[in-house]
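For reference, the chain that follows is the form predicted alone, supplied as structure tokens.
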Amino acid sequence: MIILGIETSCDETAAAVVRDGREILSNVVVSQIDIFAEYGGVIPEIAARSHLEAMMPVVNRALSDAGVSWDEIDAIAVTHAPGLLGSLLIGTLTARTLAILHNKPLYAVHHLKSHVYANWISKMALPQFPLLALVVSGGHTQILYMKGHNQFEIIGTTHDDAVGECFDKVAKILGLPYPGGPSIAKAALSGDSGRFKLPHPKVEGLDFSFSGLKTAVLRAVQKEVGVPISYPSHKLKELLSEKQICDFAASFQRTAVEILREKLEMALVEHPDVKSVVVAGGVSANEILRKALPDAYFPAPSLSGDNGAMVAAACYYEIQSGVEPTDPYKLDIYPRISIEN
């Protein structure tokens, strides 16, 4: 089965052609990172306009790179939720229109499910059920329990910031460029991860909280440079040396990874039947996290971020699970509350 996957949940315009949920025939991603680096974050209205300009060229290139015609496409998959409403609107309208024009079944796919299924693409050995999925991205931090394909149970989630969001906010405090994940990882290479002791938020069960960690970094930086807590955070970078920035980056990164590992270890104790652990989402590209979880499945670094291949892969396994296609005339873009819905 050959599926065209379309992804526009945030600031990547992406389309891919995937065979049988595992073999990538093409994978085209146009990123808006260069646009938003100047602003230090994504501006939804600009993101939507950029998707509008890039969407059809990206889809056409995905088909061309894959060497397939519309006659060979068996289904169209599109990210339906969650995400920025304007960005989702461009992707879903494109997918709906193409499904109608080419008479193809349309599948609306949940964004987090797609990230999980990036771990099935181009792998010699596949994850075994039941499994735990640690989803770590700019908008989400969750632990999922999966008994089988398309069976998701949220057993842990963040109470406030996602870990990727925390990376971005700490990077801004340190004066590092957007996106924060790669910037902190790069700076941390030259830093001492043990120099600054940062707290592990006390959250019951398998849930997370990263807002307090972000604030702890802010207070530690203010104390290090000798200014009161009222001192503007955006001016702190002017008082920090390169060594201090690298040490803070390394200390924060180590702490964030430790928190994720500790919660995952707790989840494994509570679910002794688990046979595999998969890690998904943009933060799964972090090398320190990969080293901290040597037995877990990770997607290829090129598939850690948003891409169309993961959407097509998730769609394939939904079809195998008996999910029916969506009526392209009735698909809306309002985010569903939970991955379990």
Second form
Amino acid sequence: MIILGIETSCDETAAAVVRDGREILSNVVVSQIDIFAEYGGVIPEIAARSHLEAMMPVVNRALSDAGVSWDEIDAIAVTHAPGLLGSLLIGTLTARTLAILHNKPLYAVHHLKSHVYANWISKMALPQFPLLALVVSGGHTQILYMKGHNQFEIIGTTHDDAVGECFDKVAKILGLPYPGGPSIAKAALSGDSGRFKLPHPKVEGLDFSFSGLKTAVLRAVQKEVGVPISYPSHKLKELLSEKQICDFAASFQRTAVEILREKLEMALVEHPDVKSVVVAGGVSANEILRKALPDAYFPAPSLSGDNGAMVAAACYYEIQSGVEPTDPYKLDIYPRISIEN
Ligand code: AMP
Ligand code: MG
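Form predicted together with adenosine monophosphate structure, per the form predicted alone context:
Zooming out: every chain and molecule, the one shown earlier first.
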């Protein structure tokens, strides 16, 4: 079965053609990172306009790279939730129109489900059920229990910020460029991860909290450079040396990874039946996290970020699980919706 996957939940315009949920025939991603580096974050209105410009060239390129015609496409899959409203609208309207024009079944796919299913693509050995999925992205930090394909139970979630958001905010405090995750990881390579002791939040059970860690970094930076807590965070970077920035990046990254690992270990104790662990979302690209969880499945580095291949893969397993296509005339978008729905 050959599926065209379309993804526009945030600031990547992406389309891919995937056979049987595992074999990538093409994978085209146009990122808006260069546009938003200037602003230090995503501006939803600009993101939507950029999707509009890139969408059809990206879809056409995905088909030509795969060497397939519309006749050979069995289904169209598109991200319908969660994400930025304007961004989701461009992808879903495109997919709906293409489904009607080419008379193809249309499937609306949850974005986090897609991130999880990136772990099934191009893998020799597949994850085994029941499994735990650690979802670590810019908008979510969750531990999911999966009894089987397409069955998700949230057993832990963040009370406030997501871990990726925390990487991005700490990078801003340190004056490192957007997106913060890769910038922190790069600076940390030259830093001493033991120099600054940062607290682990005390959150009950398998839940997370990352806003306290971000504030702890802010206070530690203010203390280090000798300014009061009222000092504006955007001016701190001017007072930090290269060495201090790298040491803060390394210390923060180590702490964030330790928090994730501790909660995952707790989840494994509570669910002794679990056979595999998969890690999903943008933060899964982090090398220190990969080293900290040597037995877990991680997506190929090129599939950690947003892409259409994972949407097509998730759709394949939805179809295998008996999910019916969506009416292209009625498809709704849900900026905020749980993976359990
Ligand atoms: P997503 O929301 O899944 O698209 O992922 C985007 C998030 O992943 C952003 O918060 C990035 O800062 C973060 N991210 C990307 N690469 C890395 C990395 N190497 N280490 C940590 N975080 C990362
Ligand atoms: Mg994402």
